[in-house]
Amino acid sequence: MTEEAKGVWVYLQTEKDELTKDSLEVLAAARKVADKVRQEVVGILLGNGVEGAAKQAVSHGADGVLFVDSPEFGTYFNLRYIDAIYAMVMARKPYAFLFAANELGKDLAARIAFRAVTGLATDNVQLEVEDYSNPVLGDFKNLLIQIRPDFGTRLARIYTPRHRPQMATVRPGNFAPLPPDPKRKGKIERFDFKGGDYPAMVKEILELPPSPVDLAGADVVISLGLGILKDGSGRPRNPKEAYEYAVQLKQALETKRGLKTEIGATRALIYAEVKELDGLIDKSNQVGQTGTTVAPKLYFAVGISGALQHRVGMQKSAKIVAVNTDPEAPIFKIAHYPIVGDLYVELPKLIKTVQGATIAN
């Protein structure tokens, strides 16, 4: 199936009868694979009333859609979809086949992995193609690499020279959407498919409440790390005391400066369960690998060192100003702004400079 593979297709989401964020950000990490390849991208959609969807695919880069459009397909239902899907798959045959890493990307690519006999690299920050040796299974040319999070401080590079297509899942955050050009032309095709049937049915669909931290939507982050628990001088204090900083510097942020600010955590941070914060951060506050991946207009790293797994899930951001009382901390080798010092000194500095007051020396 290698030879005959063509295509770097893409499996979009809707929401609202638009693509949602993710989508497009897959779209552009795509683009660039396809490029690369010399080959088309191939937008994957199915629903009820998506062709609208499609054309919004097409002018963000897809060079088509493959669809299916049904009732059927207006609730989703994973085993429907997944049936789909595969028959897209074994009827096309795509060189390569990228999801968003979100809830319904990760139940989706696993299950079609699965049935295509085919490899799933989940969680990747960036994609890359690279002619590929090695001595036992031969050279390959033009090999899509998956570049992803490692369990320690490395990225993990995987490759998928045998089987195709080669599958991957993308971190939201890590790829900006292509700027829209409504003069983009694309093949928008619909695929027929008949379901079977199935022994389970969805009956009912209850919307969650939103997150009451939006995380992925603010232009400014301000993130806590352990390093809140002592001052410059090693002395414990109070937690509670950098967050109610955190908290005055969101409030000057969005009330002086008119941005959307959001408090951020560390998973170290949140999973050291500190009595003193608890009510005031929890996972919807987490950025990192096992979190939120953001990528505001600024950064605040108070009190983080930086370890691989916090910094891939925020060194897109613009801006990223460091707080940290330890000069050789690895926040400081992605840090634009970095402050060697106390940050239960250095925060009120910060507030009062985002009010607009005079800090005397």
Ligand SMILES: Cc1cc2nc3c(=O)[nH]c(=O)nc-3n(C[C@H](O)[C@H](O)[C@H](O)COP(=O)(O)OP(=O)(O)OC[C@H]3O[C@@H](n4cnc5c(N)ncnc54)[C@H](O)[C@@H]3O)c2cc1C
Second form
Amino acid sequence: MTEEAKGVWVYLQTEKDELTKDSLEVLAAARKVADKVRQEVVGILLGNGVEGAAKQAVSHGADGVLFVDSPEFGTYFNLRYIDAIYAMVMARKPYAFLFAANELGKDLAARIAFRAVTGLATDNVQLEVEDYSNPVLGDFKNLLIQIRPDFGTRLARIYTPRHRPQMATVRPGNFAPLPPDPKRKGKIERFDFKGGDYPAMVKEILELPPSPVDLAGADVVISLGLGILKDGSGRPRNPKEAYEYAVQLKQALETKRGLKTEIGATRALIYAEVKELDGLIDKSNQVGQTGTTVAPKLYFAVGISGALQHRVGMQKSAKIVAVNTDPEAPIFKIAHYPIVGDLYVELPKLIKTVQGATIAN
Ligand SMILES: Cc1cc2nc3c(=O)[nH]c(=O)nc-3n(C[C@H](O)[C@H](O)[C@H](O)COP(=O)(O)OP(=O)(O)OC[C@H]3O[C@@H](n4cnc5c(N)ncnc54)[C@H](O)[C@@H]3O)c2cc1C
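How about the form predicted together with the ligand, since we already have the form predicted alone?
Full assembly next; the chain just shown is listed first.
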């Protein structure tokens, strides 16, 4: 079974008939894996009117697309979707199957892994391919190595040696979409699927109000950590003061530099439920493994130690400025502009510097 399994599959999501950014990222991840194992990338597409998205997938790195196109698939309904995808898996036996680690991807991937009796590594930030030997299990060639933060301070490398497909969800923000190449050719193939009757149905879909914080779409993210609770001498400070500095820096970057700026936070600061920050910072501001992954042009880590779970959510930022009193803080290992000092002294200086700047032409 493991030998005959072929193809690196990607579950493709659409929004208004176009592939989502998350799907383009997972296509890029799949391309990297497929090139290493010399196999094809196959996009799995379910919906109503998916032809345009199928061509888009080919231009962004898929060698083929297997699709189900029918009005029944116009609205996401997991029971029907899982039946169809499971039928595809059984018919074609892929080597690997990747999903975006977003709500829909997590919903589908776990259920399909269960049905297909295989493993699932969630929230991966990297994917590699390696041989693996184990004195008990034996030797395995070309395994997909699924890399994700563990529950402590380390990165876990997860293998699925004896079952196929090797299934993984990929955290958004960790792979850059491949540029479209309209000349790429791929095999776009319909999969015949007849769904059954389901004990439940989707009656209505209501849009949730959009999050007031668009961390993933910002040019600059200014993130605050537990360090804002004390000044450089260890004396307690009202953290609202640091928040207001962050707002001033945001305003200066927006007005003087034209950079869309958002305020982020560590999970530790959010979970500390500091009353002064009530209504100012909440889960929608969280950057990291269990928050949003960001890769802005500029990231400010203010009073943040740089724990692994925070770093995996921001380490792809183009430039990182870190302000911390502790020169040994792990955040300095990835900072391009390390500022060893008290944030209550350094933030006003940064604000002044940016306020003095003018927008470059
Ligand atoms: C399963 C799991 C998931 C997690 N997910 C996330 C996640 O998504 N995002 C996340 O952020 N964390 C996450 N965490 C928590 C993470 O492990 C760390 O606990 C957290 O990131 C630490 O937050 P911090 O840097 O604000 O606090 P600390 O680690 O306490 O760091 C505070 C820093 O501030 C500095 N400092 C103190 N005073 C000042 C001052 N006046 N000026 C300048 N610097 C100062 C200190 O030197 C210190 O380095 C997760 C943990 C687990 C187990």
